[in-house]
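Only one chain is included here, represented as C-alpha coordinates and corresponding to the form predicted on its own.
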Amino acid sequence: MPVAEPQDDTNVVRYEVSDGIAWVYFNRPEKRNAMNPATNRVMTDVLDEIEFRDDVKVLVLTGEGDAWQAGMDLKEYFRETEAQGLRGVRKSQRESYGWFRRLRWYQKPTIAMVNGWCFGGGFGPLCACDLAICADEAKFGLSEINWGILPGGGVTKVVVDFMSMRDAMYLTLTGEAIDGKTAAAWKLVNESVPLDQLKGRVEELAKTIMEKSPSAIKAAKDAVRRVKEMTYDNAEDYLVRAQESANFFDNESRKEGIKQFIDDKSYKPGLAAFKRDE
(Lines of atoms letter the chains of each structure in order from A and count residues from 1; the text may use other names and numbers.)
(Lines give C-alpha, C1' and ligand atoms only; values in the text may rest on other atoms or scores of the structure.)
Protein backbone atom coordinates (compact mmCIF):
# COMPACT_ATOMS: atom_id res chain seq x y z
CA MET A 1 0.00 0.00 0.00
CA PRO A 2 1.50 3.39 -0.96
CA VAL A 3 2.32 5.79 1.84
CA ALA A 4 -0.13 8.67 2.06
CA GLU A 5 1.34 12.11 2.62
CA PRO A 6 -0.84 14.17 4.96
CA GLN A 7 -1.74 17.56 3.49
CA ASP A 8 -3.55 19.09 6.45
CA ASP A 9 -4.75 18.37 9.97
CA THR A 10 -7.88 16.52 8.83
CA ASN A 11 -6.09 13.45 7.47
CA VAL A 12 -3.49 12.82 10.16
CA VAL A 13 -5.64 9.77 10.89
CA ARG A 14 -7.42 7.76 8.20
CA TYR A 15 -9.50 4.61 8.18
CA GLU A 16 -11.11 2.09 5.87
CA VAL A 17 -13.65 -0.67 6.58
CA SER A 18 -13.38 -4.07 4.93
CA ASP A 19 -14.99 -7.41 5.80
CA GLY A 20 -15.97 -6.31 9.30
CA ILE A 21 -12.59 -4.78 10.18
CA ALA A 22 -12.00 -1.05 10.60
CA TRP A 23 -8.35 -0.43 9.71
CA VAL A 24 -7.39 2.81 11.46
CA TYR A 25 -4.05 4.35 10.48
CA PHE A 26 -1.85 6.91 12.20
CA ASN A 27 -1.08 8.96 9.10
CA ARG A 28 1.95 11.17 9.65
CA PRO A 29 4.58 8.92 8.04
CA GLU A 30 6.97 11.81 7.48
CA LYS A 31 7.03 12.24 11.30
CA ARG A 32 7.01 8.50 12.02
CA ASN A 33 3.39 9.00 13.03
CA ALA A 34 4.29 11.01 16.12
CA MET A 35 1.18 12.27 17.91
CA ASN A 36 0.38 15.96 17.74
CA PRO A 37 -2.72 17.80 19.00
CA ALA A 38 -4.40 17.38 15.60
CA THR A 39 -3.88 13.61 15.74
CA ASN A 40 -5.64 13.47 19.09
CA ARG A 41 -8.60 15.54 17.94
CA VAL A 42 -9.07 13.62 14.69
CA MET A 43 -8.63 10.24 16.41
CA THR A 44 -11.46 11.13 18.78
CA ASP A 45 -13.67 11.91 15.78
CA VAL A 46 -12.72 8.66 14.03
CA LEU A 47 -13.50 6.59 17.11
CA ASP A 48 -16.88 8.33 17.30
CA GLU A 49 -17.63 7.60 13.65
CA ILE A 50 -17.01 3.85 13.71
CA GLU A 51 -17.84 2.74 17.26
CA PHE A 52 -21.48 1.77 16.60
CA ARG A 53 -21.37 1.02 12.87
CA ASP A 54 -23.03 -2.31 12.18
CA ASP A 55 -20.42 -3.21 9.54
CA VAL A 56 -17.55 -2.83 12.02
CA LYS A 57 -16.87 -5.85 14.23
CA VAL A 58 -13.19 -5.28 15.12
CA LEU A 59 -10.96 -2.19 15.14
CA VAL A 60 -7.31 -2.55 14.12
CA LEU A 61 -4.98 0.33 14.93
CA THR A 62 -1.81 0.57 12.85
CA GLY A 63 0.52 3.07 11.20
CA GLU A 64 1.47 4.26 7.73
CA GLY A 65 5.07 3.92 6.58
CA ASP A 66 7.79 2.35 8.70
CA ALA A 67 6.40 3.36 12.10
CA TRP A 68 3.42 2.49 14.26
CA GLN A 69 3.56 5.42 16.68
CA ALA A 70 6.77 7.25 17.57
CA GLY A 71 5.38 8.98 20.67
CA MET A 72 4.61 12.64 21.16
CA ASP A 73 5.71 15.23 18.59
CA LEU A 74 8.36 17.02 20.66
CA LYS A 75 8.12 20.28 18.76
CA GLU A 76 4.35 20.62 18.97
CA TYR A 77 3.95 19.24 22.49
CA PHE A 78 7.00 20.40 24.37
CA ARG A 79 7.58 23.74 22.69
CA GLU A 80 4.46 25.05 21.00
CA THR A 81 2.00 23.69 23.59
CA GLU A 82 4.07 24.74 26.59
CA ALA A 83 4.38 28.20 25.07
CA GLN A 84 0.61 28.50 25.69
CA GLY A 85 1.16 28.02 29.42
CA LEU A 86 -0.56 25.65 31.78
CA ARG A 87 -3.89 26.09 30.03
CA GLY A 88 -2.44 24.83 26.74
CA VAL A 89 -0.66 21.93 28.41
CA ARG A 90 -3.79 20.76 30.23
CA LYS A 91 -5.84 21.00 27.04
CA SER A 92 -3.40 18.82 25.12
CA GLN A 93 -3.34 16.32 27.97
CA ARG A 94 -7.13 16.03 27.99
CA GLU A 95 -7.18 15.43 24.25
CA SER A 96 -4.52 12.73 24.23
CA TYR A 97 -5.35 10.85 27.41
CA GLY A 98 -9.04 11.16 26.60
CA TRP A 99 -8.90 9.01 23.47
CA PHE A 100 -6.52 6.53 25.14
CA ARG A 101 -9.15 6.06 27.85
CA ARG A 102 -11.87 5.84 25.23
CA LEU A 103 -9.97 3.07 23.46
CA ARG A 104 -9.55 1.08 26.68
CA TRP A 105 -13.33 0.85 27.07
CA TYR A 106 -14.28 0.79 23.39
CA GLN A 107 -17.48 -0.92 22.31
CA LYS A 108 -15.70 -3.07 19.71
CA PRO A 109 -12.70 -5.34 20.32
CA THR A 110 -9.43 -3.66 19.37
CA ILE A 111 -6.10 -4.94 18.06
CA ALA A 112 -2.85 -2.99 17.84
CA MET A 113 -1.00 -4.04 14.67
CA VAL A 114 2.49 -2.73 15.36
CA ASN A 115 4.27 -2.51 12.03
CA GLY A 116 7.29 -0.46 13.09
CA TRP A 117 8.50 2.07 15.67
CA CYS A 118 6.55 2.32 18.92
CA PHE A 119 8.07 4.77 21.39
CA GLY A 120 7.16 6.79 24.48
CA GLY A 121 3.60 8.06 24.36
CA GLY A 122 2.80 5.38 21.79
CA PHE A 123 2.69 2.90 24.68
CA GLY A 124 -0.59 4.55 25.73
CA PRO A 125 -2.70 3.48 22.72
CA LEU A 126 -0.67 0.25 22.41
CA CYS A 127 -1.82 -0.97 25.79
CA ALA A 128 -5.28 0.58 25.49
CA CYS A 129 -5.93 -1.94 22.72
CA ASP A 130 -7.27 -5.30 23.87
CA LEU A 131 -4.72 -7.32 21.91
CA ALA A 132 -1.41 -6.50 20.21
CA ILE A 133 0.45 -8.27 17.41
CA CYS A 134 3.75 -6.84 16.20
CA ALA A 135 6.33 -7.40 13.52
CA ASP A 136 9.63 -9.00 14.50
CA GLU A 137 11.22 -5.93 12.92
CA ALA A 138 9.27 -3.48 15.11
CA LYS A 139 11.16 -1.39 17.67
CA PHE A 140 9.84 -0.48 21.12
CA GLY A 141 11.48 1.99 23.48
CA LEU A 142 11.09 4.57 26.22
CA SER A 143 13.58 7.18 25.11
CA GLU A 144 12.45 9.84 27.60
CA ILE A 145 15.36 9.14 29.94
CA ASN A 146 17.75 9.99 27.06
CA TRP A 147 16.55 13.58 26.99
CA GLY A 148 16.09 14.16 30.68
CA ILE A 149 12.53 13.31 31.69
CA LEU A 150 10.64 10.30 33.01
CA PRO A 151 8.04 8.44 30.92
CA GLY A 152 4.86 10.29 31.89
CA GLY A 153 1.24 10.31 30.84
CA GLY A 154 0.54 6.83 32.13
CA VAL A 155 3.44 5.19 30.28
CA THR A 156 5.27 4.09 33.45
CA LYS A 157 2.02 2.57 34.72
CA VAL A 158 1.61 0.75 31.42
CA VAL A 159 4.99 -0.98 31.50
CA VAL A 160 4.64 -1.97 35.16
CA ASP A 161 1.19 -3.45 34.49
CA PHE A 162 2.20 -5.40 31.40
CA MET A 163 5.80 -6.40 32.14
CA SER A 164 7.86 -7.76 34.99
CA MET A 165 9.40 -5.17 37.30
CA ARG A 166 12.92 -6.00 36.07
CA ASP A 167 11.97 -5.61 32.41
CA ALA A 168 10.02 -2.42 33.13
CA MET A 169 13.02 -0.97 34.96
CA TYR A 170 15.38 -1.95 32.15
CA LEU A 171 13.26 -0.34 29.45
CA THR A 172 12.69 2.79 31.54
CA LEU A 173 16.23 3.38 32.81
CA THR A 174 18.34 2.48 29.77
CA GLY A 175 16.38 4.18 27.01
CA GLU A 176 17.36 1.26 24.78
CA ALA A 177 15.04 -0.12 22.11
CA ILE A 178 13.91 -3.75 21.93
CA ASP A 179 12.65 -5.65 18.90
CA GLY A 180 9.32 -7.34 18.40
CA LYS A 181 10.45 -10.76 19.55
CA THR A 182 11.73 -9.32 22.82
CA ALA A 183 8.52 -7.29 23.27
CA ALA A 184 6.54 -10.54 22.97
CA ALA A 185 8.85 -12.36 25.39
CA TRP A 186 8.44 -9.50 27.88
CA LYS A 187 4.62 -9.64 27.40
CA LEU A 188 4.28 -6.12 26.05
CA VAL A 189 2.46 -7.68 23.06
CA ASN A 190 0.72 -11.01 22.52
CA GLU A 191 3.00 -12.24 19.77
CA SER A 192 5.51 -11.22 17.14
CA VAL A 193 5.63 -12.39 13.52
CA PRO A 194 7.70 -11.46 10.46
CA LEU A 195 6.55 -8.18 8.92
CA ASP A 196 5.33 -9.81 5.71
CA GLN A 197 3.01 -12.04 7.78
CA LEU A 198 1.73 -9.33 10.12
CA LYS A 199 -1.47 -8.26 8.36
CA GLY A 200 -2.47 -11.86 7.63
CA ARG A 201 -2.03 -12.85 11.26
CA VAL A 202 -4.07 -9.86 12.46
CA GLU A 203 -6.85 -10.66 9.98
CA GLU A 204 -6.88 -14.26 11.22
CA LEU A 205 -7.16 -13.09 14.83
CA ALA A 206 -9.89 -10.58 13.96
CA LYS A 207 -11.94 -13.28 12.21
CA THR A 208 -11.64 -15.52 15.27
CA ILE A 209 -13.02 -12.74 17.47
CA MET A 210 -15.81 -11.92 14.98
CA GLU A 211 -17.18 -15.45 15.40
CA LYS A 212 -18.11 -14.66 19.02
CA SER A 213 -21.12 -12.85 20.44
CA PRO A 214 -20.43 -9.08 20.32
CA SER A 215 -22.17 -8.49 23.65
CA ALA A 216 -20.18 -11.28 25.30
CA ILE A 217 -16.93 -9.93 23.87
CA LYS A 218 -17.67 -6.45 25.25
CA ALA A 219 -18.60 -7.79 28.70
CA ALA A 220 -15.57 -10.08 28.83
CA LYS A 221 -13.00 -7.49 27.81
CA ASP A 222 -14.39 -4.97 30.30
CA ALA A 223 -14.32 -7.63 33.03
CA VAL A 224 -10.64 -8.41 32.43
CA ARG A 225 -9.72 -4.74 32.83
CA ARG A 226 -11.97 -4.20 35.86
CA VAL A 227 -10.99 -7.21 37.93
CA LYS A 228 -7.25 -6.61 37.52
CA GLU A 229 -7.44 -3.87 40.14
CA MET A 230 -9.84 -5.70 42.48
CA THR A 231 -9.42 -8.03 45.42
CA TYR A 232 -10.55 -11.59 44.78
CA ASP A 233 -13.80 -11.13 46.72
CA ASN A 234 -14.66 -7.90 44.93
CA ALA A 235 -13.84 -9.45 41.57
CA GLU A 236 -15.95 -12.50 42.32
CA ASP A 237 -18.93 -10.33 43.22
CA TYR A 238 -18.48 -8.13 40.14
CA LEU A 239 -18.28 -11.13 37.81
CA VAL A 240 -21.30 -12.85 39.36
CA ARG A 241 -23.39 -9.69 38.88
CA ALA A 242 -22.06 -9.17 35.35
CA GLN A 243 -22.98 -12.74 34.46
CA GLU A 244 -26.44 -12.31 35.96
CA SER A 245 -26.94 -9.20 33.86
CA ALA A 246 -25.85 -11.03 30.71
CA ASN A 247 -28.10 -13.99 31.50
CA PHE A 248 -31.27 -12.07 32.22
CA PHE A 249 -31.02 -8.91 30.15
CA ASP A 250 -29.01 -9.91 27.06
CA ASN A 251 -29.86 -13.56 26.85
CA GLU A 252 -30.30 -14.44 23.17
CA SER A 253 -26.69 -15.33 22.40
CA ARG A 254 -26.39 -17.44 25.55
CA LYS A 255 -29.63 -19.30 24.82
CA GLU A 256 -28.61 -20.02 21.23
CA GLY A 257 -25.16 -21.25 22.29
CA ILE A 258 -26.61 -23.59 24.90
CA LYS A 259 -29.23 -24.86 22.42
CA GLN A 260 -26.59 -25.71 19.82
CA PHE A 261 -24.45 -27.48 22.43
CA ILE A 262 -27.10 -29.38 24.43
CA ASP A 263 -29.98 -29.85 21.98
CA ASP A 264 -28.47 -29.72 18.48
CA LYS A 265 -25.06 -31.13 19.51
CA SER A 266 -23.61 -29.10 16.66
CA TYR A 267 -20.53 -27.73 18.43
CA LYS A 268 -18.31 -28.10 21.50
CA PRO A 269 -17.56 -24.93 23.50
CA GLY A 270 -14.00 -25.99 24.27
CA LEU A 271 -13.16 -26.29 20.58
CA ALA A 272 -15.02 -23.51 18.76
CA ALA A 273 -17.70 -20.83 18.92
CA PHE A 274 -21.36 -21.58 18.21
CA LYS A 275 -22.80 -20.55 14.85
CA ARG A 276 -24.40 -17.11 14.94
CA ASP A 277 -26.98 -15.76 12.49
CA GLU A 278 -25.69 -12.55 10.92
Contents of the next structure:
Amino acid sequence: MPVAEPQDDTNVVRYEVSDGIAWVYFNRPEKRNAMNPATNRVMTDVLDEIEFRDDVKVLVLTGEGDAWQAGMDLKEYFRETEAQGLRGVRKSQRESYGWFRRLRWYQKPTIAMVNGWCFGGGFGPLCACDLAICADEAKFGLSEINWGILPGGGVTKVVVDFMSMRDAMYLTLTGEAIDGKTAAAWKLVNESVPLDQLKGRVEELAKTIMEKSPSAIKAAKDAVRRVKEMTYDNAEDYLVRAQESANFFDNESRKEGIKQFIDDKSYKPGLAAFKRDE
Ligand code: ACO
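Take the protein just shown as the form predicted on its own and give its structure as the form predicted in complex with ligand ACO.
Zooming out: every chain and molecule, the one shown earlier first.
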Protein backbone atom coordinates (compact mmCIF):
# COMPACT_ATOMS: atom_id res chain seq x y z
CA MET A 1 0.00 0.00 0.00
CA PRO A 2 1.68 3.31 -1.02
CA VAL A 3 2.02 5.82 1.80
CA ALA A 4 0.88 9.34 0.97
CA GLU A 5 3.75 11.84 0.96
CA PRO A 6 3.30 14.56 3.58
CA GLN A 7 2.15 17.72 1.80
CA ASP A 8 4.69 20.53 1.76
CA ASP A 9 2.46 23.48 2.55
CA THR A 10 5.19 26.08 2.29
CA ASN A 11 5.02 25.93 -1.52
CA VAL A 12 1.44 27.14 -1.79
CA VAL A 13 2.75 30.69 -2.04
CA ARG A 14 6.08 31.57 -3.62
CA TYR A 15 7.82 34.84 -4.32
CA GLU A 16 10.85 36.35 -5.99
CA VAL A 17 12.28 39.85 -5.71
CA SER A 18 13.75 41.57 -8.72
CA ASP A 19 14.40 45.24 -9.57
CA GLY A 20 12.42 46.50 -6.58
CA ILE A 21 9.36 44.33 -7.25
CA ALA A 22 8.29 41.43 -5.03
CA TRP A 23 6.38 39.06 -7.32
CA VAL A 24 4.16 37.02 -5.02
CA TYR A 25 2.44 34.00 -6.57
CA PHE A 26 -0.57 32.00 -5.46
CA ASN A 27 0.99 28.65 -6.19
CA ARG A 28 -1.57 25.86 -6.36
CA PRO A 29 -2.14 25.88 -10.10
CA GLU A 30 -3.47 22.33 -10.05
CA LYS A 31 -6.30 23.65 -7.82
CA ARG A 32 -6.60 26.89 -9.77
CA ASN A 33 -4.89 28.61 -6.81
CA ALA A 34 -8.00 28.28 -4.63
CA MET A 35 -7.24 29.67 -1.17
CA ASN A 36 -7.01 26.87 1.38
CA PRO A 37 -6.01 27.44 5.03
CA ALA A 38 -2.36 26.71 4.18
CA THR A 39 -2.40 29.47 1.53
CA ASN A 40 -3.81 31.90 4.06
CA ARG A 41 -1.18 31.02 6.65
CA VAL A 42 1.79 31.05 4.29
CA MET A 43 0.62 34.27 2.66
CA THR A 44 0.57 35.93 6.09
CA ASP A 45 4.16 34.81 6.65
CA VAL A 46 5.27 35.99 3.21
CA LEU A 47 3.69 39.41 3.70
CA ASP A 48 5.51 39.68 7.03
CA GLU A 49 8.80 38.56 5.53
CA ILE A 50 8.97 41.09 2.71
CA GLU A 51 7.09 44.13 4.01
CA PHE A 52 10.08 46.08 5.30
CA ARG A 53 12.80 44.75 3.01
CA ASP A 54 14.73 47.68 1.55
CA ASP A 55 14.91 46.00 -1.84
CA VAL A 56 11.11 45.70 -2.08
CA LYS A 57 9.45 48.87 -3.32
CA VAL A 58 6.25 47.41 -4.81
CA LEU A 59 4.43 44.14 -4.21
CA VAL A 60 2.71 42.42 -7.14
CA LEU A 61 0.22 39.67 -6.33
CA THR A 62 -0.36 37.18 -9.11
CA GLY A 63 -1.17 33.54 -9.82
CA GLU A 64 0.79 30.60 -11.15
CA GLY A 65 -0.75 28.91 -14.18
CA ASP A 66 -4.02 29.95 -15.78
CA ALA A 67 -5.73 31.23 -12.62
CA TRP A 68 -5.21 34.31 -10.49
CA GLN A 69 -7.17 32.39 -7.93
CA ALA A 70 -10.47 30.54 -7.90
CA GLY A 71 -11.71 31.93 -4.58
CA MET A 72 -11.84 30.05 -1.32
CA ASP A 73 -11.11 26.34 -1.45
CA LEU A 74 -14.58 24.83 -1.16
CA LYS A 75 -13.23 21.58 0.23
CA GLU A 76 -10.43 22.66 2.57
CA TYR A 77 -11.60 26.14 3.57
CA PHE A 78 -15.33 25.40 3.91
CA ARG A 79 -16.11 21.69 4.19
CA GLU A 80 -13.11 20.54 6.20
CA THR A 81 -13.08 23.45 8.64
CA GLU A 82 -16.85 23.20 9.16
CA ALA A 83 -16.27 19.58 10.12
CA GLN A 84 -14.17 20.92 13.04
CA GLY A 85 -17.09 23.01 14.32
CA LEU A 86 -17.27 26.71 15.03
CA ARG A 87 -13.73 26.81 16.38
CA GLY A 88 -12.35 25.57 13.04
CA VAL A 89 -14.54 27.92 11.03
CA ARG A 90 -13.59 30.99 13.02
CA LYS A 91 -9.89 30.08 12.88
CA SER A 92 -9.87 29.80 9.10
CA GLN A 93 -11.86 33.03 8.79
CA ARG A 94 -9.32 34.85 10.97
CA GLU A 95 -6.47 33.52 8.87
CA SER A 96 -7.96 34.68 5.57
CA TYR A 97 -9.45 38.00 6.67
CA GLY A 98 -6.23 38.66 8.58
CA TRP A 99 -3.98 38.73 5.55
CA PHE A 100 -6.56 40.60 3.43
CA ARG A 101 -6.47 43.31 6.11
CA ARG A 102 -2.66 43.27 6.21
CA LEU A 103 -2.64 43.73 2.46
CA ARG A 104 -5.17 46.59 2.58
CA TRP A 105 -2.87 48.59 4.83
CA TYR A 106 0.45 47.25 3.54
CA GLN A 107 3.52 49.41 3.94
CA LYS A 108 4.48 49.08 0.28
CA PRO A 109 2.23 49.85 -2.69
CA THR A 110 0.52 46.76 -4.09
CA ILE A 111 -0.67 45.75 -7.54
CA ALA A 112 -2.94 42.80 -8.33
CA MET A 113 -1.79 41.31 -11.63
CA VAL A 114 -4.79 39.22 -12.60
CA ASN A 115 -3.67 36.66 -15.12
CA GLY A 116 -6.77 34.43 -15.20
CA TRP A 117 -9.70 33.18 -13.10
CA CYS A 118 -10.75 35.35 -10.14
CA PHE A 119 -13.76 34.20 -8.16
CA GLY A 120 -15.63 34.95 -4.97
CA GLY A 121 -13.23 35.26 -2.03
CA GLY A 122 -10.55 36.32 -4.52
CA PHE A 123 -12.25 39.71 -4.66
CA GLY A 124 -10.94 40.28 -1.10
CA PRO A 125 -7.24 40.40 -2.01
CA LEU A 126 -8.10 41.90 -5.40
CA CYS A 127 -9.63 44.96 -3.78
CA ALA A 128 -7.09 44.96 -0.94
CA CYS A 129 -4.41 45.68 -3.54
CA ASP A 130 -4.00 49.36 -4.27
CA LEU A 131 -4.10 48.91 -8.03
CA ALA A 132 -5.20 46.10 -10.32
CA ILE A 133 -4.24 45.30 -13.90
CA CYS A 134 -5.73 42.27 -15.58
CA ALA A 135 -5.50 40.30 -18.77
CA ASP A 136 -8.32 40.68 -21.29
CA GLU A 137 -8.52 36.89 -21.03
CA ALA A 138 -9.12 36.96 -17.22
CA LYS A 139 -12.54 36.05 -15.88
CA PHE A 140 -14.10 37.56 -12.75
CA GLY A 141 -17.20 36.20 -11.08
CA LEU A 142 -19.12 36.17 -7.82
CA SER A 143 -19.86 32.48 -8.10
CA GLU A 144 -21.13 32.23 -4.52
CA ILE A 145 -24.73 32.44 -5.67
CA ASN A 146 -24.08 29.52 -8.04
CA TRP A 147 -23.38 27.19 -5.16
CA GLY A 148 -25.83 28.63 -2.68
CA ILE A 149 -24.34 31.35 -0.50
CA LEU A 150 -24.08 35.13 -0.51
CA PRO A 151 -20.69 36.73 -1.21
CA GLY A 152 -19.39 36.96 2.36
CA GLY A 153 -16.07 37.68 4.03
CA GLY A 154 -16.14 41.32 2.97
CA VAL A 155 -16.73 40.56 -0.71
CA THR A 156 -20.11 42.27 -0.94
CA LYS A 157 -18.60 45.29 0.80
CA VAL A 158 -15.66 45.64 -1.57
CA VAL A 159 -17.72 45.27 -4.73
CA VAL A 160 -20.11 47.98 -3.56
CA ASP A 161 -17.12 50.18 -2.64
CA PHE A 162 -15.39 49.71 -5.97
CA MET A 163 -18.22 49.35 -8.49
CA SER A 164 -21.57 50.91 -9.27
CA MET A 165 -24.51 49.47 -7.34
CA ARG A 166 -26.00 48.13 -10.60
CA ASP A 167 -22.83 46.29 -11.61
CA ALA A 168 -22.27 44.96 -8.08
CA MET A 169 -25.84 43.71 -7.95
CA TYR A 170 -25.55 42.13 -11.41
CA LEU A 171 -22.44 40.15 -10.48
CA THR A 172 -23.94 39.17 -7.13
CA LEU A 173 -27.28 37.91 -8.42
CA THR A 174 -26.29 36.30 -11.72
CA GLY A 175 -23.01 34.60 -10.77
CA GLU A 176 -21.96 35.28 -14.37
CA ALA A 177 -18.26 35.71 -15.07
CA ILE A 178 -17.12 38.85 -16.89
CA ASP A 179 -13.94 39.21 -18.92
CA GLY A 180 -11.03 41.58 -18.25
CA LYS A 181 -12.24 44.38 -20.50
CA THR A 182 -15.64 44.38 -18.80
CA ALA A 183 -13.95 44.32 -15.37
CA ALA A 184 -12.03 47.47 -16.39
CA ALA A 185 -15.17 49.16 -17.75
CA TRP A 186 -16.95 48.31 -14.48
CA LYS A 187 -14.01 49.76 -12.48
CA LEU A 188 -13.15 46.53 -10.71
CA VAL A 189 -9.61 46.90 -12.10
CA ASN A 190 -7.67 49.88 -13.44
CA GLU A 191 -6.87 48.44 -16.85
CA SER A 192 -7.11 45.34 -18.96
CA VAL A 193 -4.44 44.43 -21.51
CA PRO A 194 -3.76 41.34 -23.64
CA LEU A 195 -2.20 38.56 -21.55
CA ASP A 196 1.14 38.75 -23.38
CA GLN A 197 1.46 42.43 -22.37
CA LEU A 198 0.33 41.99 -18.77
CA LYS A 199 3.69 41.63 -17.02
CA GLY A 200 5.27 44.46 -19.02
CA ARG A 201 2.45 46.82 -18.19
CA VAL A 202 2.63 45.95 -14.49
CA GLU A 203 6.41 46.49 -14.46
CA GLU A 204 5.93 49.87 -16.11
CA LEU A 205 3.31 50.87 -13.52
CA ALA A 206 5.47 49.62 -10.64
CA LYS A 207 8.41 51.69 -11.92
CA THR A 208 6.27 54.83 -12.04
CA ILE A 209 5.26 54.35 -8.41
CA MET A 210 8.81 53.48 -7.29
CA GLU A 211 10.08 56.87 -8.41
CA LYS A 212 8.06 58.63 -5.71
CA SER A 213 8.80 59.15 -2.06
CA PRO A 214 7.87 55.87 -0.27
CA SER A 215 6.56 57.69 2.78
CA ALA A 216 4.34 59.90 0.61
CA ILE A 217 3.05 56.83 -1.23
CA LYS A 218 2.16 55.07 2.02
CA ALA A 219 0.44 58.15 3.45
CA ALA A 220 -1.43 58.78 0.19
CA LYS A 221 -2.72 55.23 -0.31
CA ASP A 222 -3.97 55.01 3.27
CA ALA A 223 -5.62 58.40 2.89
CA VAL A 224 -7.56 57.30 -0.18
CA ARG A 225 -9.01 54.36 1.73
CA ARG A 226 -9.64 56.29 4.95
CA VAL A 227 -11.38 59.38 3.59
CA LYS A 228 -13.95 57.40 1.62
CA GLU A 229 -16.14 57.01 4.68
CA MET A 230 -15.46 60.42 6.25
CA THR A 231 -17.38 63.67 6.09
CA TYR A 232 -15.60 66.49 4.26
CA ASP A 233 -14.51 68.19 7.49
CA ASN A 234 -13.26 64.98 9.06
CA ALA A 235 -11.32 64.17 5.89
CA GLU A 236 -9.74 67.63 5.77
CA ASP A 237 -8.63 67.28 9.37
CA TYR A 238 -7.35 63.73 8.84
CA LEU A 239 -5.38 64.75 5.75
CA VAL A 240 -3.66 67.65 7.51
CA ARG A 241 -2.64 65.35 10.31
CA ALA A 242 -1.68 62.52 7.96
CA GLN A 243 0.71 64.82 6.08
CA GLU A 244 2.18 66.17 9.29
CA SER A 245 2.74 62.68 10.58
CA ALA A 246 4.30 61.61 7.25
CA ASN A 247 6.72 64.52 7.66
CA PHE A 248 7.92 62.90 10.84
CA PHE A 249 9.31 60.00 8.79
CA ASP A 250 10.47 62.01 5.80
CA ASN A 251 10.56 65.79 6.02
CA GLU A 252 13.09 66.27 3.21
CA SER A 253 11.24 64.88 0.19
CA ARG A 254 8.71 67.65 -0.22
CA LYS A 255 11.35 70.35 0.37
CA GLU A 256 13.57 68.74 -2.25
CA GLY A 257 10.61 68.36 -4.60
CA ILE A 258 9.82 72.07 -4.31
CA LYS A 259 13.50 73.04 -4.68
CA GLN A 260 14.07 71.01 -7.84
CA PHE A 261 11.05 72.69 -9.46
CA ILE A 262 11.25 76.28 -8.18
CA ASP A 263 15.03 76.78 -7.83
CA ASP A 264 16.75 74.18 -10.02
CA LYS A 265 14.02 74.05 -12.68
CA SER A 266 15.06 70.45 -13.27
CA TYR A 267 11.57 68.92 -13.59
CA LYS A 268 7.89 69.78 -13.67
CA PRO A 269 5.74 68.10 -10.99
CA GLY A 270 2.76 68.19 -13.34
CA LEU A 271 4.64 65.90 -15.71
CA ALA A 272 6.99 63.72 -13.65
CA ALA A 273 8.50 63.05 -10.21
CA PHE A 274 11.55 64.79 -8.79
CA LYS A 275 14.88 62.93 -8.64
CA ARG A 276 15.44 61.21 -5.31
CA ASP A 277 18.69 60.04 -3.76
CA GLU A 278 18.18 56.40 -2.75
N1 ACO B 1 -12.15 25.08 -4.32
C2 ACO B 1 -11.66 23.83 -4.29
N3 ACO B 1 -11.14 23.23 -5.38
C4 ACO B 1 -11.11 23.96 -6.52
C5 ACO B 1 -11.59 25.26 -6.60
C6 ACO B 1 -12.13 25.83 -5.42
N7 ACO B 1 -12.57 27.10 -5.37
N8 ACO B 1 -11.43 25.70 -7.86
C9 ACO B 1 -10.85 24.70 -8.55
N10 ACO B 1 -10.66 23.63 -7.74
C11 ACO B 1 -10.06 22.36 -8.07
C12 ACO B 1 -11.06 21.42 -8.77
O13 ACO B 1 -11.86 20.75 -7.82
C14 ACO B 1 -10.10 20.50 -9.49
O15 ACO B 1 -9.56 19.58 -8.57
P16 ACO B 1 -9.28 18.04 -8.99
O17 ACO B 1 -8.23 18.13 -10.07
O18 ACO B 1 -8.77 17.39 -7.75
O19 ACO B 1 -10.57 17.51 -9.51
C20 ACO B 1 -8.95 21.44 -9.90
O21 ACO B 1 -9.04 22.55 -9.02
C22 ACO B 1 -9.07 21.95 -11.31
O23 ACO B 1 -10.36 22.53 -11.46
P24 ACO B 1 -11.23 22.35 -12.79
O25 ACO B 1 -12.62 22.74 -12.43
O26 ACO B 1 -11.03 21.01 -13.37
O27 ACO B 1 -10.51 23.46 -13.71
P28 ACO B 1 -11.09 24.24 -14.99
O29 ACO B 1 -9.92 24.95 -15.55
O30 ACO B 1 -11.87 23.34 -15.86
O31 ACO B 1 -12.12 25.32 -14.37
C32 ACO B 1 -12.73 27.02 -12.79
C33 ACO B 1 -11.62 26.39 -13.63
C34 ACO B 1 -13.77 27.68 -13.71
C35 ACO B 1 -12.03 28.08 -11.93
C36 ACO B 1 -13.44 25.95 -11.92
O37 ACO B 1 -12.44 25.18 -11.25
C38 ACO B 1 -14.34 26.51 -10.87
O39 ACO B 1 -15.48 26.85 -11.17
N40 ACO B 1 -13.87 26.65 -9.61
C41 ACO B 1 -14.67 27.15 -8.52
C42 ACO B 1 -14.76 28.67 -8.55
C43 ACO B 1 -15.56 29.15 -7.37
O44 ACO B 1 -16.76 29.14 -7.40
N45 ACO B 1 -14.87 29.50 -6.28
C46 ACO B 1 -15.47 29.78 -5.02
C47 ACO B 1 -15.90 31.21 -5.00
S48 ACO B 1 -16.93 31.56 -3.62
C49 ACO B 1 -15.84 31.93 -2.38
O50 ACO B 1 -14.67 32.07 -2.58
C51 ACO B 1 -16.39 32.26 -1.01
